[in-house]
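Quick heads-up: it's one chain on its own, the form predicted on its own, in structure tokens.
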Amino acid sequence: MRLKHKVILVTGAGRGLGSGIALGLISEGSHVIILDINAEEMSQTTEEINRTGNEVMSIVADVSNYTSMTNAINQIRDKWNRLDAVICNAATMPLIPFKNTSPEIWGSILGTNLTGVYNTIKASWQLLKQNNGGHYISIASRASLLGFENEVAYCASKHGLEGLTKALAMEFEQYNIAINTMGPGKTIKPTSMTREQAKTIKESQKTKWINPVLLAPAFTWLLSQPPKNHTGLRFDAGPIVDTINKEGYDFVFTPEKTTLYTHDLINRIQQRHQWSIHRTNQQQITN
């Protein structure tokens, strides 16, 4: 029960990774709010959680719409008057070559994957701040650091998310709010595949996908850390879960144990160290 009594919002929790994260976090004692634009799929996540003997708060909302997200956060404020962590999982990933990427498609993908994260954080960060801080974790992928054909808009949104994370970590540290990204680090069901579509897939294919509930311990680990420990960094759930299974939750941190992209993580740690020195020097000059 490492997250006992924590209030945690998971967006895009109607299926896939979001659903698995919600199930995992609620088993650790947290109060979970699931949010999705698809009410039918979200009701299935609710049923899965209820079958474990737990209760969950469900909110239908569109992350790409700021008003929709402020209304959702107001519902959380009315019920709990606190929010300790947010998992920004909602995303869309249609595979479309650039020649077929219309302005409308471009706007839709970035509207969900990047602006949707901005809207979620913008609508909720004051609630975290008033309760002495907390965590934001957005979902990364290989497209956060690499480029792929037919993923021009998706790669742009995921690269942009890393920039948002790096910059916002600098501003939020003073409020004891951590912001990170976390890739699956294992093969999961495609983001765009609905629950109904997944039912038609052959079992031989399904066996290649990890049950997303098994990745939830990585999120539990990061949410259990003091916010200032790792803010601004990108992790991968798969290696973290493998490490937890070998060494337990209180493992000695090294980049190799927490990501598939150790060079990127080492560079970010070094950059953060340099930034911390600069901030300390600036504070000394001001004082």
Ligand SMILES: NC(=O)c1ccc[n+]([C@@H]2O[C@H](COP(=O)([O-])OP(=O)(O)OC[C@H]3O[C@@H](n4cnc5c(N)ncnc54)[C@H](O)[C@@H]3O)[C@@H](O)[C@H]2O)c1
Contents of the next structure:
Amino acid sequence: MRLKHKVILVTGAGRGLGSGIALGLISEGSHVIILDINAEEMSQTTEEINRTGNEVMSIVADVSNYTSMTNAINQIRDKWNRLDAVICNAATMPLIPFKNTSPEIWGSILGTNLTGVYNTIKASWQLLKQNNGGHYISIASRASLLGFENEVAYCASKHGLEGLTKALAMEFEQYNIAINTMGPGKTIKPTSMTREQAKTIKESQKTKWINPVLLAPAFTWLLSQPPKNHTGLRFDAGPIVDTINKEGYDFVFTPEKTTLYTHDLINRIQQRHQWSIHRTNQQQITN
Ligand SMILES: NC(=O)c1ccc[n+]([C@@H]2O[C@H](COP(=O)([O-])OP(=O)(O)OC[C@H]3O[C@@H](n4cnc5c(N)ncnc54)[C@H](O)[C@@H]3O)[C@@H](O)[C@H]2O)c1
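Could the form predicted together with this ligand be given as well, to go with the form predicted on its own?
Entire complex below, previous chain first.
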């Protein structure tokens, strides 16, 4: 019960990683709100959660639409009047070569994966701030740092998410709000594959996918940290879960234990350190 009484929103929780994260965070005692554009998929997540003897608040909303997200956050404010963390998980990933990436397709992928995260944060950050801060975790990918064929818009959206995270971490530090990204770091069901489509995949293929609920402890670990400890960083759930299994939740932090991309993490920690020195110097000049 590491997250007892915490109120946590998980977007895109109708299936896949989001549903696994929601189940895992509920088992740690938090009040989870699941949000998805697809009511049918989300009703199945609700059933899975109810089968564990827990209740969940569900909201149908479109992260790519700012009004839809402000309405969703208003519902959370009315029910809980607080929000401790948001997992910005909703995304779409159609595999499309650049020659077929029309302006509409580009807009739709960026609108969900990048603007969707902006909308989610813009609509909710005051609710975190009023309660002494909290955490944002967006979902990273290998495509956050590397390029892949047929993923021009997806890669651009995930790279963009890292820029948003690095820059906003600096502005949010004063409110005790951490903002990080977390990649799965293990093989899970491909993004955009529905529950129905997944049923048609051969068992020999599906055995390569781990149950996303097994990655939830990595999110519990990060959400249990004081927000000042880690911000503006990119983690991977796989190595964190492996570390938790070996050393427990109170493991001594090193970059190698928490990401597949150690150099990126070290660079960002150094950047934050340099920025803190710069800010302290600026404050001394102002005073
Ligand atoms: N599956 C992978 O191998 C993998 C690898 C790296 C990163 N990721 C990331 O993990 C996250 C979850 O992906 P997944 O694989 O579980 O995908 P998924 O397609 O199974 O689930 C995504 C969910 O988001 C919802 N969604 C899509 N557009 C939405 C919108 N506009 N508003 C609200 N909800 C919306 C979908 O209905 C769906 O329920 C994504 O951010 C994805 O980029 C996945």
